[in-house]
Each structure stands twice: as C-alpha cells, then as structure tokens.
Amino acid sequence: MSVFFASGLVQLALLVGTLVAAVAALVGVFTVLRRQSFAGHALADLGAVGGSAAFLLGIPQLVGFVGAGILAAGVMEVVGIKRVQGRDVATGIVFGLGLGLTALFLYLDTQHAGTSNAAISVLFGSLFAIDAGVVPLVAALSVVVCLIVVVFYRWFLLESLSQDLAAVRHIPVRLTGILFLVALALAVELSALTIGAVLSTALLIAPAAAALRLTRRVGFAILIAIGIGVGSTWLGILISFESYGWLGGAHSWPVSFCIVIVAFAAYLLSGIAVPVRARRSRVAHVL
C-alpha cells in the first residue's frame, strides 16, 4: 500500500479523481431527479467531439471537451426550447451529428496527425495518462460547477420536482434549464477527461441513482453520492494499480473499467440495502 501512494501517477489520478467524482455526484442527483439521463449521455457523447478535434488542433484535450460540450448544452437548449419532448428530439438530432463528426475527427487522427491512440484517449480515457498541466483547469471548472448548484440550488430543487410549481414560486423556469445544463455539460466533459467520453455517465449517474435509492432527502442524496463516488474512484484506482500480473497478463487493467465496475456494484448493492430498510421500517412500526 505505502507503493501506491508513493507513485506520482497514482497521487496525480487521486486527486483529479477526487475532484471529478465528487462533482460528477453532486450534478448527477438533479440529473436523475429531473430524468435528464439520456441527456448527460448525449453531452458525454458530443464532448468527443471536441475531444478527438484536441487532436488535430493541438489544444489540451479537456478544452476540447468543454468547449464542444458546452456548444452541444447550447444547441440543445435553443432547438428544443419549447416542450420536454422537442428537447428529446433535438437532443436525439445532434447527438447522432456528433458521433459522426467523432468518427471523421478520430478518422483523420489517426491518418494525418499521426495519433494511433487518440481513440482510446478520448472514448475510455485514463486516469493513469492525465498531464498535471491540467490540474489547475478541472480545479477551476470543479469550483465553478459547485458554484452553480450551490447559488441555484433551490431553482434546481423545486424544477426538478415540478416546473409548475417552479412557475408558481416565480422561478425563471428556462434560465434554470439553461443553468443546469451548462452544469451537466461541465461535469459529463470533465468525468470525460478522467475515464472516457463512451463511460463518463456512469460517475454521473451510478452514485446518485444509488443514493436516491438509499434516502428521498436531497441533500443526503448530494453527501452519499459523492461518497460513492469518490470511493469507487479511489478503489477502482487500486483495483487497476494492484492488477498488473492479475490472470497471467502483463498489463493493468483499464482504471477506467475499474472504476466503473465498482460504481456498478455499488449501485447493485443499493438495490439490496432498500428492500432491508423498508422492512426493519415495517417492524420497528408494528412494535
């Protein structure tokens, strides 16, 4: 253990990990409340996109990423502006768009820019191959979504739960869409940055679908999340750290993977702890 965190790479993809996760879990509660799942997949999806253009233009990959996923937010919100159904549409509409222009780019990347492995960088990512150069930006962006979700926390809230009774509180129930979406955006693309656009959703959805299975309080859900979160990051880290020589390979296994299948089970095991719950709730009333 005391040769895990001694390892630069190690200490490195803990603390960006941290970061990512816990913003990832923070933003993904509202996600799955307001059942804008699909919609973080289409970001995370659409991030590629700029992801794999990095590439070509030689720009930090995460610029890549935010800046396609925040123009993809745009896009979305402007298109679909009028029904919840219309932003389905549009939403179906550029993300079909954006995984064509992700092939052309990673096509053209590997043909012209000479990167063989500028697929594998953006599609599933490793915490193992960030640049500390980039720290400093997913701090920044990691404080700027906080800064979002706790200004309009209660905008957020009572949208999520119904954008009637939003109207009726005197909410700007579209800036909020708008304000959330560009929360999403950041967290999808940076959780793309870390294990992959094709894998990002599953920090953002995972941890906090398994919280609001654990507790309905908001803001427990928040504090559980990201526990989740954080922790399978931080085990999926060892997990991959630990695997070399695991099955008579030579390599480690992807930290992305790993990551993602503890969430998994975390999000399984959650499913176990409720039905537990509701029945020690049935005794303890009875008695």
Second form
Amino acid sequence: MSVFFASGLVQLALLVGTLVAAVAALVGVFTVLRRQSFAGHALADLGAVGGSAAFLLGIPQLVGFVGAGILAAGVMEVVGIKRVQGRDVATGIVFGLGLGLTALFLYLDTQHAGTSNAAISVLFGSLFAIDAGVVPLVAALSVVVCLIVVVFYRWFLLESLSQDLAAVRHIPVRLTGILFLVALALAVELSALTIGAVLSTALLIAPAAAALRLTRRVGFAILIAIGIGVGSTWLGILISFESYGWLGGAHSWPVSFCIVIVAFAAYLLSGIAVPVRARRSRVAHVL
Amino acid sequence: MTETPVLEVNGVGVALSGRTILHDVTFEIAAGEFVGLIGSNGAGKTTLLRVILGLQPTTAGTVRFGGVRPGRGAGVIGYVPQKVALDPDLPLRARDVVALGLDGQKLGIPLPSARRRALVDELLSSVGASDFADARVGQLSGGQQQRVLIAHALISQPRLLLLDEPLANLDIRSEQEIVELLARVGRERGVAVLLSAHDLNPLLPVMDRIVYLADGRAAAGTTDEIVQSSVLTGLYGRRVDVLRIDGRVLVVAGPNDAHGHDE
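In place of the form predicted alone, output the structure of the form predicted together with its partner chain.
Time for the whole complex; same chain goes first.
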C-alpha cells in the first residue's frame, strides 16, 4: 500500500481521476434527469475524433477531445433545435460519422505519427500515462462545469420537470439546453481522458443512476453520485496497481476496466439497497 | 365592474403556416372569477392558453393583465400545463416541485430557509398535499400530481391561474375533488381561475362564466347565455343541439348533419 501512494504515477492518476469522477458524477445526475445519456454517449464518440486527430496535429489529447466535444455539442444543438422531436435522430446521425472519422484518424496516427498506442489511449484511456502538464487544464475545465451547474441549478431542474413551466417563468429554454450540452460535453471529454472515449459514459451514468435509486433529493443524489464516482476511481486505480502479475506475466489489469467494473458494481448494489429501504419505510408507515 | 379585469383578451387571432387556429377571440376575466374554457380537441384551447402565457405569438389582437401588457406581468399568472411527464425515478419530492414554483427562475443553489419551508408547507396543506409532501412526485397518482402542480403554480401568489386540461386522465372522484379544490383556493386566495376542458359538466357547479371555443372562434358569457342551441349553432356553423338532463348538459351535432360532430 505504501508503494501505491508513493508512486508519482499513482498520485497523478488519483488527482486527475478524482477531479474527473466528481465532475462526471455531478453532470451525470442531471443527464439522467433530462434523459440525455444517449447524447452523452454521442459526445464521447465525437470527442474521440478530436482525441485521435490530436496526435496528427501535435496538440495535447485533452485539447483534441474538448475541442471536438464542444464542436459536436454545437452541431447537435443547431441540427436538433429545428424540431424537439428531432433531437434523438440528429444525435444518432452524427454519432456514426464520428466513429468513422475516429477510425480514419487512428489509422493515420499509426501510419504517420508513429504512435502505436494511440488507439488504446483514445478509446480506452490512459490514466497512468497522463502528462502532468495537463492538470491545470483539467482543473480549470472542472471549475467551469461546476460553475455552470451551480449557477443554473434551478433552471436545469425546472426545465427537466417541464419546458413549459420553465418558459412561463421567463427561463430561456434554448440557452438552458445549450449550457447543459456544454457542461455535458466537458464532463464526457474529461472522462474520456482518464478512462477513454468508449467508456467515458460509464463514469457519467453509473454513479448518478445508483445515487438516484438511493435518495429522493437532488442535492443528496449529487453528493452520493460524487462519492460513488470518486470511490470507484480510487478503488479501480488500486485494483489495477495491485493486479500486477495476478494473471501471470508482467501485466496489470487495465485501469479503465477496473474503474468501470467498480462503478457498475455500485449500481448493482444500489438495486439491492432500494428494496431494503422501501421495506423499512413501509414499516415506518405502519407504525 | 369598475375594477380593472385581471385578464383582457381582445380580438386575438393566431395563424400557423396559413391555417387559422384562433379567430377574433375576445373575453375578459374579473378578479377571483372561475371561468371554464370549453371546446373539443383541436378547438384551439391550448393555443389560446399559450397566447395568454406569452408563449405563442399572435397575428392579431392584444392580451392585457390588469391593464398591463404581458411580459411585465411576471408572477401574475400561475400555470399548470397539460402534460408534465413526471418520471417515477425523478428525485424530486412534492415539496421540491412546489418550492421550484417560488423561485425556480433564480440563479444559484437555494439555501435552506425557514420562511421558504413554511410557505411551501402552507401551500401543500392548502391543496391537501401535506400527506405526500415528501414522496417522489413521479410516484404519486394523477390527482395527487395535479394538487402538487397547482401548489407549484399558486405559491408565487398569482392573480390568475391557468390550467390546461387538468381533469384529463383523472377518475371521476379525483376530477370532482380537483374542481372543488380549485373553486376553494380561488375563493380563499382571490385568484381568478381559467381552466380548459372538453367536458363542461364537472365545472357546472363552480363556473362563473364560460368561454366556448369551436373551430378557433369563441363565445363568452354565463353558462346559460352560451350553452344554447342558437349560440353554439352560430359558433360551429352547423346545427348543434343542447340537451339538459338532471342539471347536466349534453352538446350534440344536430340530426341533419351528415358529417357528424367533429371530435
């Protein structure tokens, strides 16, 4: 264990992993409320276009992820705004295009930029290979997301209840949608950095979904989700670190897998906790 | 009637992609009045409510609140929309929904406040929702959800309460309870109520006046003035009969109308 915390790689992974997990869980609660997890997944896949192109352009991977993610959020907003019903379709169309471009860029990365591990890094994350120079950007983006959620907290809630109820109170419904897409894009691209574009929605949705089963209050749900997200990340990093040689040979289990499996386990456990809680409240009701 | 009406709708017309939805709709609502907005599906009830709320642009006419144009009258209108999809997993308690009616448009996270909590409790109790104040709103029955949404609309102390088909999808008993509740809170709080419905019968005991919509045109007055064969025949542009049975009213297309009544 002392070896675990003494490792510089681990310390950096824990720092970045904590920030990213907290932000993803926070945004995840609202994503589940607004039923936009599919949009989150699409943003992850489109972010991968930027993440994979980053190697060719010689820019940091996170900058590629975030640039493409924000661009994608903008496109989704413009295409989808024509008809509210069209949002799902618009997301789906852009979705496929993104994966195609990612395939092309990853191919070019290995052919020309000579980065053979680009595919693994973009698709499945690189928490143990993070450049310390990216930490200020991670921190800054985390602050931006938190500010958006804190400032527009009640707008997001009221709008997820009913767009009409929000509009009657002079809340700009379209602006609210855009602000949320930006927060969603940033949260997803930050997770893409740590656990990869393919898995990034796991950190977004699993902790939030588990938390929403456990409480009736949004504020508590956010705190529980952050706890589960950060806890999964720490436990995942520990498992990955300790797993060196478990299966024989000089390999650790992939850290992304370890984080995701812990978050998934938390979701399953929350399902067991719910009937227990319901039973207890029924007893309390009788008494 | 020297007092300024709470709501004045004057010559309002709405056309959507060339189709006339509302034509020359004119009526007034006085303070504390209970008014039914009656018409079949597609008559333009929701559009008219959206015009009053300022969510639907008009092609003609004006809407005024207590002599003031819309937009400045924030807080003047409370609104209960037709469909609020409340997911059973939504982590909002009934009291959270009511509190959002108080300050949902504000920025930042609300801080716990005794005054806010007392106000929410008062509203929950006045709509008979105290028993399920802490339940997830999505797990409540249709009638219970209506009560919570009515409290949400009333907490900002509006002078006018608009409800879009609040009786749809309710069983007969809840329907009656909601109508009685609206009449009571309207009286107690001096709030005028404008409620849309396709059936006027549940409202007959409490309705002060009626606005009858057919094919985008409106007739307003007391129930006795409006619900007559001659008036409704003129409104629909075809023969309509009004049958009265035991204090209930049945509006049916006349027998010589080969096309039948357009529901």
